[in-house]
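Presented below, as structure tokens, is a lone chain in the form predicted on its own.
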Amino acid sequence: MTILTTKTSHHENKAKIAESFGSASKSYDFSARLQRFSGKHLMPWLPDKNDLTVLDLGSGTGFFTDLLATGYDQVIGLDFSKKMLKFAQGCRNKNIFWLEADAHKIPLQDESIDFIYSNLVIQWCEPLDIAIKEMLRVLKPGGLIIFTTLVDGTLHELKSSWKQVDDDQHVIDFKTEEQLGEYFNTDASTVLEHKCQDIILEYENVIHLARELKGLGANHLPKKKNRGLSGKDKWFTMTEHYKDFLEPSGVYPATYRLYSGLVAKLNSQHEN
């Protein structure tokens, strides 16, 4: 009975996350300053061969799927938001094959993909190890996972400011850099390269930050206790604490700790 309850809750969380991103589909491309930076940051790692089959895992509005389609023979855009996919289909390269699916159950054959591109997606994948097993299953031996994600330290200003107000969850729990290494360095895969850097975006005020997070669909918190809107008094107190981080120019900073990774699936002779 406990297992069934857990599964139901897990599926409900996925549905709510998909809904959050779906409702953001039209505003997403305008809000996605970080996605643009991080996605372009991966370009030097892309293979220079054209005759490859590529999976964009968590393709969103298809901005980078479209760019991939200019350089590779077959490109698949996978997302679990029906609205995101509909948006992408309407304005992206007509040769892209779109799939509505979950990273935990990719509807592709074993060893059918040359490389997976994934930009700021896997921080939403829980449990992450199942998603990684699925990525490795569809990858050909020697295939690559080229990805970015956010790690612990992201939005620490917002997290710290809320912590002084209550003990509820207002920012998702991000994996650490070390944890990602453990997830990807396995008998079946190895991290070839990785980088970790802090990207600081500036905001006019805390409402501007909150609106951008909502515009990115990044406002779903599975562990949040209080499902209602935070009271005005709590919000005001939090914003007062956030002023401790105010820059001399009067702008509000928000730190995003960006992890970029290049992972290879090991050839079968190296696997156990």
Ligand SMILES: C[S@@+](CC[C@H](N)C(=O)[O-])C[C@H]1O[C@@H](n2cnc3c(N)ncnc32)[C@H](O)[C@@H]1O
Given for the second form:
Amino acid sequence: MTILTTKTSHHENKAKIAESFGSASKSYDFSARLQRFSGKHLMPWLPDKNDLTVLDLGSGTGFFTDLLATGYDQVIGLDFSKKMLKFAQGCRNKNIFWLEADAHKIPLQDESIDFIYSNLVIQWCEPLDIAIKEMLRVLKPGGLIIFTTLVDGTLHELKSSWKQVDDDQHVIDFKTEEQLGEYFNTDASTVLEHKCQDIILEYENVIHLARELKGLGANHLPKKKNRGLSGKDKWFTMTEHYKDFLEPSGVYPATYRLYSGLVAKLNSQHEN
Ligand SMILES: C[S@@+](CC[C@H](N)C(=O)[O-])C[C@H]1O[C@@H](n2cnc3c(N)ncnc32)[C@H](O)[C@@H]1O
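Rather than the form predicted on its own that you just supplied, could I have the structure of the form predicted together with this ligand?
The next block holds the full complex; its first chain is the one shown before.
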């Protein structure tokens, strides 16, 4: 019974996340400062061989899928948001193969992919171990996962400002750096390199921050209670608390703790 409930709630959450990203598909590229930075940041880890099959997992508007298509023979963009895929299909390289699918159930053959590129996606993947198992299944032995995600510490200013107002969850739960290491350092895969850094973006006000999160489709919050109660008063009180973080120049900072990882699939993964 509990398992069924958990599965159903994962399913409902995924549908809401996909819908939220979908409704942001047209505005996404204007609010994607962080995504552009983090995605480019992975470039030095890309293999310098062209005859490879690449999967861009959670391809969004296809900005990086398009870049990958300039360097590799076969590129697949996978996303579970129909609208994101439609947008990408309309304006990106015509040779890209687009797939509407969930990262937890990748409709590709075992050992068919040379490397997976995934920029700021896996923080949305719950349960993460199932998504990782799927990535490792479709990767060839020795294949790579080159990814970024956000970890605990992200949006701590917003989190602590809300904490002074109520006990609701206003920011999604991010994994810790250590937990990510545990997820990827197993008998099936190993972390070859990783980096963790704080990226601080500046906003004119908290509404600007909220709009950017919305524009990115990053506004879906699972398990949020008392939705109806968080009215204008609560919002105003939260923004007053956020002023504690104001920089001398008067801008509002928001911290994004960015984890970048280079993971290799180990050759002997067959026991699952
Ligand atoms: C923050 S956007 C990043 C998009 C793109 N990688 C970029 O760098 O611009 C996250 C994307 O992951 C997709 N996504 C999130 N969870 C997913 C899942 N479980 N399966 C497939 N796509 C997912 C969303 O629909 C969204 O397009």
